[in-house]
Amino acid sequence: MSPNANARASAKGTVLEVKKLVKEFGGVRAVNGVSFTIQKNELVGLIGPNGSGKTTTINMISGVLKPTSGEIWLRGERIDGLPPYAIAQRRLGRTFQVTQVFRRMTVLENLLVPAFARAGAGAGASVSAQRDGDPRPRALEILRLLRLDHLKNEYAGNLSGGQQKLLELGRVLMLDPEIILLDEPFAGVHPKLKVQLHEVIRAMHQEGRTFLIVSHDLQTVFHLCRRLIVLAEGTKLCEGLPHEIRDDERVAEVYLGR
């Protein structure tokens, strides 16, 4: 696509635009000709069976890993192939399937170190993370969001993993990211934190976030998101609306084996 083209595709709200994605691990190849665009503020799930190349995906996305082939644009700009602090500089946050919080750190610590990352990026930061003053006022304002306030002073490594998948998206959110990879939220989490952590996403997509999901928890996957993506042996098997999905047999036998 011509960059014209992507600046009008950018200008209709195309936020994130994946084109024929392909990765190879020796000779295995485990993420097969993918794409798939993202509108502004959509809340799209990304789902498929294990092994289906969801993580991969959203790795060669961030930037964890560098596509075999493909292209993979954000916003217009063609960023394949950039190391995962650039492609955050542009306002893509993402979490982890095993949580990556700093454990010897409180709560309120781990929140204020991308501040101060973002503060120190220099050229590449984004304007308004250059004006950024004191980040503690926002910090304590994420923690309210995610309920974690009353453990501010707390041990991260003393947090249950619900609260642990909570922090790690408060650190994403200090950030202030216009686009968020959430890799399995939701497993192993407590129901009622499962429930609060939903309601976090739809309050945070009601202020006009736009959101990626990959899970394998399907009933709150099908209420959450909007429109499904559904991933098999590393290609692209269908996408459209929940109730589409739901009655859609190739999604049954992928998944079932029928």
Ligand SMILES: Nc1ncnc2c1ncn2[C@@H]1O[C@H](COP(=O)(O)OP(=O)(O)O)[C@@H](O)[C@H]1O
Second form
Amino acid sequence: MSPNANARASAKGTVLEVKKLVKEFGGVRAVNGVSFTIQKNELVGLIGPNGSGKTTTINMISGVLKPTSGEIWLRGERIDGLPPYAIAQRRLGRTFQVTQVFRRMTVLENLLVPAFARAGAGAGASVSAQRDGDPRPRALEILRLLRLDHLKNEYAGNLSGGQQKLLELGRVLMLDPEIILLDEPFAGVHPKLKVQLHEVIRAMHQEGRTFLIVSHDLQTVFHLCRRLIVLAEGTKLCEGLPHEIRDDERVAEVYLGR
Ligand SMILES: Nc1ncnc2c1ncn2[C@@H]1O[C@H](COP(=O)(O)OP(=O)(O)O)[C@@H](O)[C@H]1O
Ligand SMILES: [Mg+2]
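Next up, can you give the form predicted in complex with the ligand of this protein, since the form predicted alone came first?
And the full complex, kicking off with our chain again.
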């Protein structure tokens, strides 16, 4: 990262820090000592060829996988080893590479599920104005933002792949996350919906939310993200501004080398 970008970011405070993260699957190191820091309101891309450890990394951060070793800090609190719901309560949201919507529920019902789940989780979570009371107005507002409001009574299973990705993002937004991890949000999405997805991410970013976007779609992340972290074979190859990464020979090598 350039000194300028560094100074700009550190003025805002660290949201997420991972230190020497390792994940082994049966003796194979899928992630091998990855460290990085994300500052508040950054829009960071996590890129790298297939199999480089991107999904495994965000699975560890979101609590889906327990790291073999290493540390994960969210706003100064160590969270590695916590279950996914506890991390979601700490306002870290994520979407999945393979979209997970409730196909036999309507679009609106899909958004209401996390709100009811949270209500059921008790008073442990921090309280914001919209956390209590009827979640419907917030759900409808999010559907309008995602331009899915005309589909609110449609079964989620009838939506296109791209619309399901938007819906999954909407479900994450219901939990009012401060930091959002997206795993391959653009894969298989129709170009028109891709533009729409960009707009939503930009709007959410302008609201002050922080993004870590996993993608192997280089053009898209170069365009959208302000800073990039590159993984290769489970280790961090480099990080920097998009133009620095674009001109980095090592990055070209790991992408073309496959
Ligand atoms: N549950 C698992 N069991 C065994 N190996 C896995 C598992 N998940 C991922 N891997 C392996 O870990 C490596 C990194 O995978 P992944 O994090 O999915 O990469 P990426 O998201 O960058 O494509 C790959 O070699 C993959 O085969
Ligand atoms: Mg992946």
